[in-house]
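Next comes just one chain, in structure tokens: the form predicted on its own.
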Amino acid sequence: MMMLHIDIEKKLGNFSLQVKTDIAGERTGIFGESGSGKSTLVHLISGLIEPDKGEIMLDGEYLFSSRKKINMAAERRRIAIVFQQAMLFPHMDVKANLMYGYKRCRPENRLIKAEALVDLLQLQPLLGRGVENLSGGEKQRVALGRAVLANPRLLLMDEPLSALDDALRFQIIPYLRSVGEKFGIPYLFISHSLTEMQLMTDHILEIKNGRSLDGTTPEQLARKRMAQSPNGYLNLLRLSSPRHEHGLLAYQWGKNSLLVSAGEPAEESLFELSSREIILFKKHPEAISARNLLECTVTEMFESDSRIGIVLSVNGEKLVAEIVRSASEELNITPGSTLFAAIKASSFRVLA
């Protein structure tokens, strides 16, 4: 398991960054709003910027220590970065870009073979192309492949999806996840998108105004930010086996069937559903326009400012609904309560 110790300070103009944390694990997120210091932290870890003071240790080895006067050169740290922009070499074709880091990697560290990576990222049809003839998503896949073929001991992904539209973002995410899982490379995934955090990470370090907060999980962060977010808590649902039914698509969700009006039918699709799009009833309504009516059991309740999150079990699947405190009291909702959740077919947003 990767162990990263950070205790550093850096001042850049009027902005100062102070981070003190220990990160252990393979899939860690660095989350914060734009300008919070996320990218500065990436540059400090990678060696592109030198901290003013403190120390950075990776797996017990000092990368930087002001006390010990150590500042390992960036090229010796074996840390690869994927940036917002692909930053491919324009004078090289795709294959040459991919092999750039591999050729500069010591032979004893060449554990990842180019053929395996090309297959995983589905890059074979692109190898002879010039990089100017690639789409945005293809460029990011090549940039990811180039970083991985450098055989790093840590991969930093600095907002790698922010320059892409939504359709491409969610097409690229499976590739980002797969390289860590297939080749055992731990990564830090940097983003200001909570949805990306939920899909890419297990643990999160939150950065706010240049200061590191206590570590958290994607679920805890989503609950904490529910009331502040314009979309509430975002349920991410994988739906499969669609069939046409009354002008809508009926998908399987575990043992449940959901009617959806969004997207083209695919064997499996990822959908987003806001907690604010779920209407709760204490009793089965006699008539309702919403096309989905699900009998649920309340398993948990949590607070987010003035809102109450209601965690529902629907035949073993989880949903989070959101209501104001007064509605919770009027409905007398407690863990163990049986409720009916109504959801419009148009409330689901297809992601991928």
Ligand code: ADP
Contents of the next structure:
Amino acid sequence: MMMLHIDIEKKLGNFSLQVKTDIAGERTGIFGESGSGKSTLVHLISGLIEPDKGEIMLDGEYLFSSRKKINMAAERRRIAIVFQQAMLFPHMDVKANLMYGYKRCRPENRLIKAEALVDLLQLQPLLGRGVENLSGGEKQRVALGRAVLANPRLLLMDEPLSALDDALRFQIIPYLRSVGEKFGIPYLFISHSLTEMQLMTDHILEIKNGRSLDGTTPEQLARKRMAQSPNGYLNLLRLSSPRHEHGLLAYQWGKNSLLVSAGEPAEESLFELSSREIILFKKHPEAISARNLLECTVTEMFESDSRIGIVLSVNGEKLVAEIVRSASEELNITPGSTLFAAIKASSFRVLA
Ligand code: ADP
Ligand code: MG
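Right, and the form predicted in complex with adenosine-5'-diphosphate of this protein, after the form predicted on its own?
Full complex below, order starting with the chain above.
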């Protein structure tokens, strides 16, 4: 398992970064508002800038130590970065861009081969092309390929999706995940999007005003932020095998069927559903306009400011709804309660 120990300080103009943390795991997120210091941290880990003091250790090896006067050169750290802007070499074609890091990596470290990666990222049709006329998403796939082919010990992805539109962002996420899974490269995924965190990471380091907070998980963070966030808690649902039904699409969601009005039918699609779009009933309502009425069991409840999050099991599938405290008291909702959840077909937003 990848182990990264960070205990550093860095001043840049009026901004000061002070991060002390231990990261263990293959899929870690660095989450924080714009300007909180995420990119600065990425630059410090990769060796693009030098801390004022402290130490950085990767898998037991010092990358930096002010006490021991160690500052390993960036190219020797074997840490690759994918940036928000792909930053490909404009004078090289796609293939030359891809092979750039591979050629510079020591032969004994060349475990990931170009053929396997080109397959995985579906880059074959692009290989002979120049990089100027690639689309934004294609550029990002090439940049990812170049980073992975450098056979790094650690991959840093600094908001790799932020410059892309929504549809493209969610098409690229499976590629980003698969390089970690198929090639076993641990990564730090940096973003200010909680949805991206939920899809890409298991653990999160949160940065606020240049300071690191206690470690958390995407689930804990989503719960904590439910009340303040304009869309509440965003449920991510993978729905499959749609059939046309009365002008809507009937998808399978585990053992359940859901009627949805958005999206083009595809074998599997990813949807988001806000906790605020779910209406809970204590008894079965006789006649309602919402197209989905699901019988469910309360498995857990949590607080987020004045709101109560209700974690529901719908035939084994998880859903989080949100109500105000007075409603939870009036309906006498407790773990174990049976409820009916009503959801309009138009409440589902398709992501990919
Ligand atoms: P994030 O990636 O989380 O958006 P950054 O790490 O890019 O944040 O920046 C954190 C803060 O540091 C910002 O306020 C930014 O203006 C400041 N900053 C970054 N680089 C420099 C620099 N070279 N000189 C002065 N201030 C800087
Ligand atoms: Mg940044």
